[in-house]
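Only one chain is shown below, in structure tokens, and it's the form predicted on its own.
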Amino acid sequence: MNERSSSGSSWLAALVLLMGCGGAEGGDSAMLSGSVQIDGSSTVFPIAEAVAEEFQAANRSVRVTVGVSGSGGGFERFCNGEIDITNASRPIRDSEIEECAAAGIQFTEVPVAWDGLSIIVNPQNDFLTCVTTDELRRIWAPDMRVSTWRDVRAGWPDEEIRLYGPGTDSGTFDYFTETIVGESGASRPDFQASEDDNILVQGVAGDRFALGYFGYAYYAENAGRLKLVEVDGGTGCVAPSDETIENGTYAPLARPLFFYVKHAALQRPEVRAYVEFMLREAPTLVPATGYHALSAAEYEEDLALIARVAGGGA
């Protein structure tokens, strides 16, 4: 049976910080070796990159390697087996539990953090500060005829608007066109589409005119090229923070974070170890990333549901 939880700036200053603490919790460092094998969301990305620096510097003999092949893309090699790990900026679908199922996959699902979905714009756009849900369905929606900035708003510029966004492999388009959209998957076709959320950031940092969504944790490291907009969902203009997540006023673009994990994969000592290290680490690590941390009883209901997972074998 799948055990499902119930819960949904540069991180290398941080990685110093820690690298005095010693070997990974839950397992000893000189006796782990091996591989753990991880992909998935480009938006978790950060968060599974920088444990697995920090991890295998306490545990030279284990090989962390983390993939950034989208939400999607990570399910369908988790399900095929080929990986131990797979990083989610959404739930796992009904689908994707079928194709595990039929290939004898059991796993758990863990929350590791909050993310804030950002609205973004070039610097030099001078006259977006806030932008309404209507006003990003209008934009993105497959059904609307909007092109130039004057179209979503009068007074905008009659300039052309050109949109970046993740892939239909990516989790964070799944959750936005659901959330703004109305429908997943339902979106205009014409914008630059990239799993890699690096590629989105440089593409609207050098359009002038660009409007472009990704995870908090990329606009938090670009903030020098970037500018974040507000998003009113009915209540006003509020920005993506952690206090403006973690008391729920950033909606509706606040989401939870996951990775999934094997059970059989959980028996093998440097995985489970990976996984308890990352609890661990979380609360300083996910706020060095750019994203907003679970509470510490939070943390401690997942170690406790890994250590059940894994004391009850595959």
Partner chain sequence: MTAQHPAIGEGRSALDRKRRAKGAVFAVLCGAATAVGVLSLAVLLVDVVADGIGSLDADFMTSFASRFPERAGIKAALAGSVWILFLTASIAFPLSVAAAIYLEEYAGEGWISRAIQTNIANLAGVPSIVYGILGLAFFVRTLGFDRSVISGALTLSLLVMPVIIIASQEAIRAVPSTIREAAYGLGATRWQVVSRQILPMAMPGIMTGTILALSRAVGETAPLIMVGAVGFIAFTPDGLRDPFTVLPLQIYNWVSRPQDEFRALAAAGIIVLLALLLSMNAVAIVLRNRYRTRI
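Form predicted on its own done, so how does the form predicted together with its partner chain look?
Only a single chain is listed, so you will not see partners or other molecules.
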């Protein structure tokens, strides 16, 4: 509905050319043109940017744009038919599925990477090395029974616990509250919230009795002034690392990141080429952005899924 007539005719031309070249690769043809419009989560943005940068370099005449409206804002635009792909740091909600259905938009969810939410304290904190998910729930629950570290576990100091976390608009906040507290959006209100994770890093780094949570990439860049806490989800203490996030033992705080692609858009060769390019390049591009790649087999599954929903074309 957003496509202009000119892009319609150019994709036809591109399709003919693709078939002419025997475009079994379904991608990297220099003949591609048109546009790929992407929006969505700011968490997924570094991955989308890396893919867009490489794809743009390989396909000069395709116009790729990546917006940062957030997971929710991206779904709104996606279900309004304005964009081809939306990135999300949480799965689509029922209400959003209904909106898409009402607009007649069919789509497919594709996992693209893992993000390990990290529990972070100040390096001077010498009493906390491993926290259970139950303790985390009591710390963050909206009823606010916990005000000092001693309230969490006997033997810890009688000092006020100061909390840092992402703002309530972020998908990270939604995921953490849903997984730890048990209800999406349910959190105590008296914590230092910021949409900018670097602010959280600074807060925890400068506050001896602080505790915060944010994406692993921000810990990795600031490992010298933060302390990573292991999390016990019922099967023993596990620290987030490439290995524990990718093999699923860092549960439940390893979360999948997704993109959603519109079926109608997949019929355009430039969008399909873009999606296939992303899934093929993800094993090298994703780790460079600070996130964790899926296994090779999972990307193969993603590619097969795309081929199924796109139908025979390329």
